[in-house]
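Let's start with one chain on its own, the form predicted on its own, as structure tokens.
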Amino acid sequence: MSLSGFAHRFVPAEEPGAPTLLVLHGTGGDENDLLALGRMLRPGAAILSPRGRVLEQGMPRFFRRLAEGVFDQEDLARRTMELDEFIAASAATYHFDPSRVLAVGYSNGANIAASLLLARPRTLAGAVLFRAMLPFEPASTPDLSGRAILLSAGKQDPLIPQALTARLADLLREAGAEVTLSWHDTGHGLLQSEIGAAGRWTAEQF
């Protein structure tokens, strides 16, 4: 399906009152990649899964980069607003509560979710971000009070500098969010044990 220009999948909630998970894939993924992860993290929740609209050597992404770890800030800002509009349009189309949307992002998807938190702080109720880094330094600190955010990071990740993950955590805390920063003895790939830990965190928070 396409909505606001995004190819996507929507899985209705199986549990009354459950949140909607906005699942955001990494580079080269698509709208099918993280459906199973969403079901593991919060069984019974609705799942909204868009495909990134930017292609890098044929691989879908959510925004352009100039080099590894160097983001095209103008494109990031534009794509973040497009994603925000897509969430609002999806809530109207699929009739879910727009105040109960939890982002679940991996790598590039985690980074645009972090951008959404910083640029449009009222859009997300919280987030589970795997392999995220600070996407940009905001001009002013947003108000993220009442938001719960999990950052799940790899100690040996060759793509995500630990300092930029730590800076993101610090900034989110400064914004008033309840932040859990969890380090795992792995690289850029996900461990089954950290997925389990993220599922327990999600069950407690949502």
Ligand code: MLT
Given for the second form:
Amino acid sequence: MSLSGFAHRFVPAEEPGAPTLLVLHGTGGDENDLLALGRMLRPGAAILSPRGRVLEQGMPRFFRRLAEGVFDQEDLARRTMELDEFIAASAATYHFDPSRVLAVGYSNGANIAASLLLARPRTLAGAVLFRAMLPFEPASTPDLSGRAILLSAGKQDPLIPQALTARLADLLREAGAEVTLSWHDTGHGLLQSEIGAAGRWTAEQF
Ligand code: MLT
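Alright, leaving the form predicted on its own aside, put up the form predicted in complex with this ligand.
Okay, now the whole complex, with that chain kicking things off.
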């Protein structure tokens, strides 16, 4: 089904009052990829999983890039607003509480979630971001007070510069969010152990 132009999956909550996980895949993934990850992180939560609308050599992404790690800023800004509209339209269609949406993103999906936090600070209640980096430097510091954010990063990640993950964490803290930055002894791929740690963090926060 398509909503606001996004192919997506929606899995209703199995537990009354549970949050909704906005699950965002990496480059080349789709709306089915991270459903299992979402279930592991917060069993019983609703899951909203859109497919990125940009194609890079046939691979879905959430925004265009000019080269690896070099983002098309105009496209990023536009796609971030489209995602914001999709969340609002989905809340109206599927009847979930728009004030209790938690992003779970991996790589390109984590980067658009970071962009959403910076550009639309009221949209997300929190985020679990695997392999995220600063997507853009905001002109002014947003107000992210009351938001809990976990950044789970790989010490040997060849695609995500460590300095840009650290800069994202600093900026989110300056914005008033409660940020946990955890570094793991790995590269771009996810470890079972960090998924377990992210699940414990999510259970405590949401
Ligand atoms: C991005 O383009 O968002 C990052 O480089 C991560 C990736 O998708 O490879």
